[in-house]
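This document starts with one chain, in the form predicted alone, laid out as structure tokens.
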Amino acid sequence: MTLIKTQHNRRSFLKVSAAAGGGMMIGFNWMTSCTPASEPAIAIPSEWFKMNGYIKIGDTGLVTIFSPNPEIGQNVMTSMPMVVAEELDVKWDHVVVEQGALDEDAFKNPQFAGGSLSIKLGWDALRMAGAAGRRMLLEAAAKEWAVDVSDLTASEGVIKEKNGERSIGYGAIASKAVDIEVPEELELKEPKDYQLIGTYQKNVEGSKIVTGKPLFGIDFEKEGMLLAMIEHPPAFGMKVADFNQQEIKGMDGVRDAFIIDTTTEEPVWAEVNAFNSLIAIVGESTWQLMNAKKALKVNWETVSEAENSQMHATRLEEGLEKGNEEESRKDGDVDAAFAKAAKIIERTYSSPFMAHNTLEPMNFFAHVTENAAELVGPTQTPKALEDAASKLLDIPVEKISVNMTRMGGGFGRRLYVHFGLEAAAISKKMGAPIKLIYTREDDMTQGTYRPAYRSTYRAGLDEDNNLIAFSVRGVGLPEGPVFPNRFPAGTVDNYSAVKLGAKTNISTGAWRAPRSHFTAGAEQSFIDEVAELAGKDPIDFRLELFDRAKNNPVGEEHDYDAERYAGVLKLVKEKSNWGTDAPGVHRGVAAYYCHNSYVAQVMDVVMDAGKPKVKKVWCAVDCGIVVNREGAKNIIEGGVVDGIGHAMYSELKFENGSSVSKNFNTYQLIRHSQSPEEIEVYFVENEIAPTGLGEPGLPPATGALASALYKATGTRYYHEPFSTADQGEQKLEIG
């Protein structure tokens, strides 16, 4: 057991109170309540006492945990209660989970879905809550039987005497534990003793998802609710002047049509929006509203220069030379090292703007009254929405409620709250509850795109093919993609990394594994080409660099653990039988570190009827302790498919400031037939606290794919999307 102090959290973390109808409630500032999410395996207590931020233990032994984080498909609604159940020592089928409402004052922890942080941030809080409950139940039983706590043991929701025959279920003793003081120290299990953590458990909402139960924002309904749609300007750099308002208001099913403005004072990052002034149409059905949108005749005003795809490319090229420097690092004398290098290789990589394309389009419910606002829908940042709505509506934060639904995809798109604000503005104008629904075209042309990037890598080898110089210079619209302190920082004596930004009037935002998804592909493709120039195996070449970082690192710091980084490479090398050639099979490898986790991938590509086909992918992952292997395996598999698909096909082009792609007929996503036929996932076994998992599986896929395609086609791939971009000629110098 590991002892952990609770004294510092006595007031903010744990509370104990009696539950109506009997039982005990363990409150901790991480969970809160909403409505039951699944049918329990045992009887529900006759009455629940509901509070924010609580684990409930009923008199039947049923345990409920309220999940604070938005469920975006990362499966935290399964893994979080698994952690509690482990320390509580309760049967998994005696646990149910409910989605929590927003209450960060109670939680003392942020409530959001992003950065692959849900389990990482919640790990200690969840374990402590479970362990506290177990201890208090044991003390209650010890008092009841007049024995020492040390004479008792608890397992699967039952307390037993170690040297006796008495036993009692948690439900039967729970009501007597409510007066037990929270202990000063808690005993937490050692990883070797875990019974539930590390097992395979199905998604607790899986049956509801596949049977079409109303879980998502698009499903939400409320009596008296009206529907709303919006029309934003057709191009970035434009705004609405006026429109045929009376004609639209006279159409069948239309209740009203008007202009709204969601501009707030001192907007924060989550409020980014290219189009704050919009036309809103309110009515009775989506079909009638879509017809009204088609009948719009709008006068649009130009407020800034329209941008096209060529302008974006030009700005990226110029940005590499004179962009705004955001971050940099320099070790040694890079210029001098390149001057004496025997071989020099330089490559430039680029990637276009991309849409998030969540399966569920943006939507939100709002009911705004004179003094309060109720907001319900799919958001990754409920607190940011609450704060922004307070500013927009001039209503105190405590009078605004934000309830989270399950999300039909997010990938960073739902970090931004403009669609929630639009719903609130429309509801306020109408004086009625409304649900705003975007069409696919609304979403794909609105913005909040993944930025466009361009990076130039340069490496120098000496006469013995040792890497003696390395530089990278990367620019983005608007933020650059370079991480100066990541690999290969610390492995090369002479190293330079510069992150640059350039201006754009297109609204951009985080996209799954922000910046890492591009940088991993570019960096790992380049490392492969450097290894080839050095005449070395690509995995062995990387391992040599990691040995340098472990044994004699360059510079004061680097962001990664070289031992763990090398570990996933060694594991994927073993599992894929790297080095064994098979006829017609072309292999690529990549490894990357982001969101505190390490992932290495080997990808096999074959040529099928003249087209490349990904046959199999091996993944080695070091994310610390794996809570739910079922969910962890699924999310890595999804990241691989996502990475391959976007590297191959995804691109937004612009004409006169307007996105050319407006729906999936012109914006290609990966098809089922184009996905890998097989993906094997292996986790490094260790006792490190869990780190990120939702995003790290995606970035290595691009690099592994590019290298495998090179082996299959003889062409190096530098520019995304690989399927259509002109790869051009690259500069290669042999000294």
Given for the second form:
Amino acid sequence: MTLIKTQHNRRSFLKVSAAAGGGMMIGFNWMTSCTPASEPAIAIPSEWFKMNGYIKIGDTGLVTIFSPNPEIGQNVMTSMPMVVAEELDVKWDHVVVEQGALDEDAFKNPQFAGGSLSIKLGWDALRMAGAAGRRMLLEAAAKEWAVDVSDLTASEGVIKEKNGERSIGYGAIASKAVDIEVPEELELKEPKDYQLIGTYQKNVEGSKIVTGKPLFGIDFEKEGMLLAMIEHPPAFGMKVADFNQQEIKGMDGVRDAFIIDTTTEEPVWAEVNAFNSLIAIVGESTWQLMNAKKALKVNWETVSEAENSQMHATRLEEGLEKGNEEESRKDGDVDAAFAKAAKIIERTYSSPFMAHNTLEPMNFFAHVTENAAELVGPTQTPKALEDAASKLLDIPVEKISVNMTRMGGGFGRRLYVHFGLEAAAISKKMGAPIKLIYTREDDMTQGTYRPAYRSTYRAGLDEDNNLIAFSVRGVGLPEGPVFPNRFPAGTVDNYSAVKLGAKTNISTGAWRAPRSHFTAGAEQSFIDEVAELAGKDPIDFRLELFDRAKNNPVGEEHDYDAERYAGVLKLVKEKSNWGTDAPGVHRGVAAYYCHNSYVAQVMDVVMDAGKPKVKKVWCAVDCGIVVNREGAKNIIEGGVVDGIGHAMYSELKFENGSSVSKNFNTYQLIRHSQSPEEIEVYFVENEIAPTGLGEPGLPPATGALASALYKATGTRYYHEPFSTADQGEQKLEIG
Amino acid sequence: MATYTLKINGKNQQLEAAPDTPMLWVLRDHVKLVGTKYGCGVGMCGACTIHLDGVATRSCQVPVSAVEGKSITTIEGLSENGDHPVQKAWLEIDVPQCGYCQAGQIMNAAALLNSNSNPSDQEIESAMDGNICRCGTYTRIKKAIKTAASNPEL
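Following the display of the form predicted alone, present the structure of the form predicted in complex with the partner chain.
Let us now look at the entire complex, which starts with that chain.
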């Protein structure tokens, strides 16, 4: 039995049930009502009863579960309610799911999508909500029948007497359950008893997606709403001075044009923005606004140096020598160990700035009145937006509502709130509801990019090919990519890792698996080359190191669990039949730990008409308990494709302070024919509390790809994008 | 501004728009059919794919003045009840992650299967290469197209 302290005290229930009285819902009822988890097997209720922030139960037994966190494609809108439904003990086809609005008090959970943390951080709150609801229903039935709760059982939405005839459905008892006080401690299920967690349930919004229903922020519509677009400076280091305002205002379909300022006091990280001062144009249709943007004549002011890619390359090279040290670790005596090493290998890896390129461009709806604001749209950080909007508008947070729409991709881009603030500033100026939409060009040139990186790895082997020295120095513009306490920390007697930062005025932000995506590729490619130098199988070589970390670790601590790390390598080795060489098939392997999960991948590359192509990828994943099996596989598959795509093709070059790429005709994203033909995903089965999957699938892909490409072509790939960057020898294209 | 009568999803609709307005924005802003998505505006991502007389077309590249008299089909009109074999296959394989590109992928796939009911892997790749999926659901899309191709209702 697992006991958990509940936060669902009576006070919180009274608060929410008052708001929810008479079956009316708080929450987000834009255009659509509920989303059936599958075809609901029972009738739509006439009255609803709210159990807590997550659950309302209808008089027919239909249950609505509110999904607390933003949905960016990681499928939490299915998996989070599954956890609630498990503990509530209700059939999944009796459940409908709705996106919850921002209300962290009601959800007792941080509502954001970042760091692959939704399931990990929500695990207790979700289970508690379900268990609390179940307990309230049981107590209501016990009271009704004048028996003890322990005489009753609940399963699949029905309460029964253990030793009697009586039974009652959740729908029939729900009205009497809303006032029940929840005990301080509740019993949770053991993982072995799970009925729903670990099964495969389809995406609850699948039907809406394939029929084109309005789901995304860009689809949001409200009566009287105007459309708005922005024009930000064409380069980092520039600022708007003035523009041909009268001419623009006179154009067809333009209602107004003006400069807004979204500077907030004491900005937090989510408010990072290179362009706080922008031109806004408001009008009736998108095309008219696009034409108005083209007619802009702007005087831009230069406020700092215009950077370019050559400058960035120099800063990275210099930064490796004398960058600002941000973090480091040292074990043993690295210099002495290298001095006595029989073999030394040193390699440098690099990766350029990249854009997120969510396929749905930045957009947000805002309706700001004198003392209140309504914000609706795609945000990974609704709370940060609410706080920032409160500062910008000088309206208390209680008077600001934030509703989350489904998002056409996040990848970290929508952790930043500037577009929500811009919408708010425009609405305030207009005194009307507006929806702000970025063009693709606005989106790709706005910044918040993934930083550029460069790292140098060095390893020393003794005469018996044991790894006796390892060092890494890694620099980023602006933040370095190195995680000093991750692998191979703990496995080598003499170890040094230094994370360095260098300056840029290009604005940067978190990009799916921040820093890990680059470091995994560099480090795992390097380990492959070190294993080759040692004459060892790349998986066996890694397993030897994990044995060391497990049995006799170096240093006081390291970030990973060596046994789980080795576990995914062993699983992928078994599933891919590692060691059985098929003719014409070239294999690479990589493993990485980040965001609390472990992923190993084996990648098969074949040569097709002289070009390498990824044929098949095997993934082994340890994320603890798997909530929704097929959803989990899907996100890992996506990580693999994303990792291959960005390692192969992605790059932002800079000239005169501006990104040269402005749209998909000059920025290559991976496409169908370049994608692996097949991806298999396997999970380590255990009962460890679940951790995230949105990010960990991506980082190993670069390393596995680089090592497979080496086998296929004889060239080691050190610099991204592999397809065009000078590797010292040759260029390459996949597919 | 000019007045146009367009046949969208089997129904005639009258609307006013500047002649150079791309169909994408006519659909989204004027007709309020927002299933057709904006991704790039330059015909490079496929999110805005519709059918013009059954042929997959990037609606961001076609002005409203060029479509009068043609039969326009959007994701909302691909089937009456969301049960086109391609839509069913998408649900069966559980393709979407974020879902934003999927209307365009589905429209493109439906047009492909209309002209070639049993495409090879290579034919699928070459027909679908203009449709970006930023989440990387490509292997599932391919599987779903094959599933749809094997549906006798197709």
